[in-house]
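Here's a solo chain for you in structure tokens, the form predicted alone.
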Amino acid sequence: MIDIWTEKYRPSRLSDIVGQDDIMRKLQSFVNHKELPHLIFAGPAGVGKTTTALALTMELFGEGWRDNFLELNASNERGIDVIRENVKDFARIKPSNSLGFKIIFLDEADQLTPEAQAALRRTMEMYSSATRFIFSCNYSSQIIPPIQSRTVVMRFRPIKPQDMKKRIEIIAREENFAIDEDAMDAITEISEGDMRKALNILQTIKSSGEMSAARIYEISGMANPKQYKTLLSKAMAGLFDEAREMLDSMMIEQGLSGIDIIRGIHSAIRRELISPRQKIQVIMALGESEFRIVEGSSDNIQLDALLAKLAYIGQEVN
């Protein structure tokens, strides 16, 4: 049986969670004092919100943590009935531990309907002596103000590349394989601060048997950044036909979408050493093309127009 690495290497202690040092220090203080307020964990996917809630619970309750922890995914169970039944039933049960409280963890809480959140606020008031709530969400602004005012908001950041690389190196040693710096750079770039995505890529590339940056981009369905740099250079040099031919190859042979291409060029232009005026114009052109494609315009027409615009920008005299 093959273990999924995101679960196999999920930290069980707060001190093992990477990239969120300030938050871990605050939570460790709660553990040391054996007390806990209601919490909101806000931040993008894959940065450790659920892992932190689990590790916090394990450190507070030890081996009996499962009896004192209820996890619900609000995107699946988002209606008022869930709050009235599942949450309220668990909240009213007397805690079976010496701390005097249990934890209810609501993942993706920003998906709860306003009515469900309003009902939840009342439940928080009624059972605050015996139950602590931890809300996990991408956007804390989607949580109603009465709940926000009753919680401590902790904002999780995307995992920094250096922290992600340290974790990858640890897992590589545990799994007994070597990974070079180029491959790690590719994983961190594709993951964009999402540790879960990074581990999924790492496990996939390990299974493929070829631990190279080129293979990582291929498996992830992304073009190598060097291709975007070349495409951008050709377009801004006025070599429209060559740029269009390269673009066709990336879309047909590699299966990239128009949005993939635009985001790849955006990543490339941010690293280019060109005049600030040209960089601003390119980014504005990318934004306009992305908007038009998202609104339903043809990828091919919009990308042709984008290449033409890039050629025009490249030929401008500063």
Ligand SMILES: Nc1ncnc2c1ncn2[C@@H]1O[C@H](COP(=O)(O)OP(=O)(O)OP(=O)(O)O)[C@@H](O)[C@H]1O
Given for the second form:
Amino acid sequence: MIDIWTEKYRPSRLSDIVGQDDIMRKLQSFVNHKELPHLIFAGPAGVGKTTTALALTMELFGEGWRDNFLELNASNERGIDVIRENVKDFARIKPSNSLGFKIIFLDEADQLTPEAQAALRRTMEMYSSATRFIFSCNYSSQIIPPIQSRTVVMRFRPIKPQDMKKRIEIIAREENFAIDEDAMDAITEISEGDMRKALNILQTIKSSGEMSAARIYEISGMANPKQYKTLLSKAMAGLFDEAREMLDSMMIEQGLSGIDIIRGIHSAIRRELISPRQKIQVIMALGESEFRIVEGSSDNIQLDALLAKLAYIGQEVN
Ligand SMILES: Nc1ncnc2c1ncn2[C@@H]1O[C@H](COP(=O)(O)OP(=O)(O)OP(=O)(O)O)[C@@H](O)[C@H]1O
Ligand SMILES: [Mg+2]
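Okay, that is the form predicted alone; can I get the form predicted together with the ligand now?
Below, the chain from earlier opens the complete complex, with every other chain and molecule after it.
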């Protein structure tokens, strides 16, 4: 059986979780004092919310942590009544640890309706002497104020490229392979702060046998930023036919849509060294083409029109 790296390399200690330093400091202090308030972990996907809840539990309870941890998922536990029953059953049995409480981790808590959350709040009160709740959600604003005011909110951030690279390097060492800076940049760019996505790309690319930036872009169905750079400079130099040919091959060989192309050019333009005036004009042109395509206009005509506009903008003297 192959190991899935997101599980194999899920940190089991708070100190191995990267990029959430403030949160880890606070949680470490709770661990040291053997105390814990109710918590809300808010933040985007794949940044360590579940991992942190698990690592925190392991550090608090050590060996017997499993008996002291209940994980529920608000979006698939079929309604608030099932959740409350589960909580009740779990909370009834005395904690098998010296701290005097157990942890209930409720994933996707923002999926519960406000009414369900209100019911949950009452359950929370009822068992609060022997349980601590950790709510996980994307936005803490989706949690009702009475729950918010009884919890400490911790905001998880997207993982910064340098922190992601730290983790990738550790995994590369463990798995015995080399990865160059370009490939790491490609992974951090595509995964946009989502560590789960980064590790999945890393594992896919490792098993494909070719650990290169080009292959990473190819596998994830994204064009290499360098291609957009070339496309943009050809178009702005007025080499319409060459640019169009390049565009066609990106669409056919890499399966990119008109919208993908426009978004790709958009992220490339930000790094491009052209005059601010030209940059603004290009961005306006991109905005217009995107709008038209989304509204149902043909990819082909809009992309041709865009290339024509870029040629026009490129003619202007800086
Ligand atoms: N901050 C981090 N440091 C190290 N590894 C991480 C971090 N965040 C995520 N990972 C890795 O990514 C995987 C997924 O992370 P996790 O399950 O904690 O995400 P999550 O924030 O709970 O996301 P979701 O909102 O989708 O549930 C983990 O198993 C771990 O391998
Ligand atoms: Mg999670």
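We call the rigid core the largest set of C-alpha positions that still match within 1.5 Å between the two forms. Numbering follows the first chain given and starts at 1. Here the structure is a predicted model, which is why all the values come from computation and not from measurement.
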property	result
Which listed residue lies at the hinge, Ser129, Ser220, Gly287, Ala268, rigid motion between these two forms	Ser220
Whole-degree rotation of one rigid part against the other between these two forms	15
Angstrom displacement of the CA atom of Lys229 between these two forms, core fixed	3.1
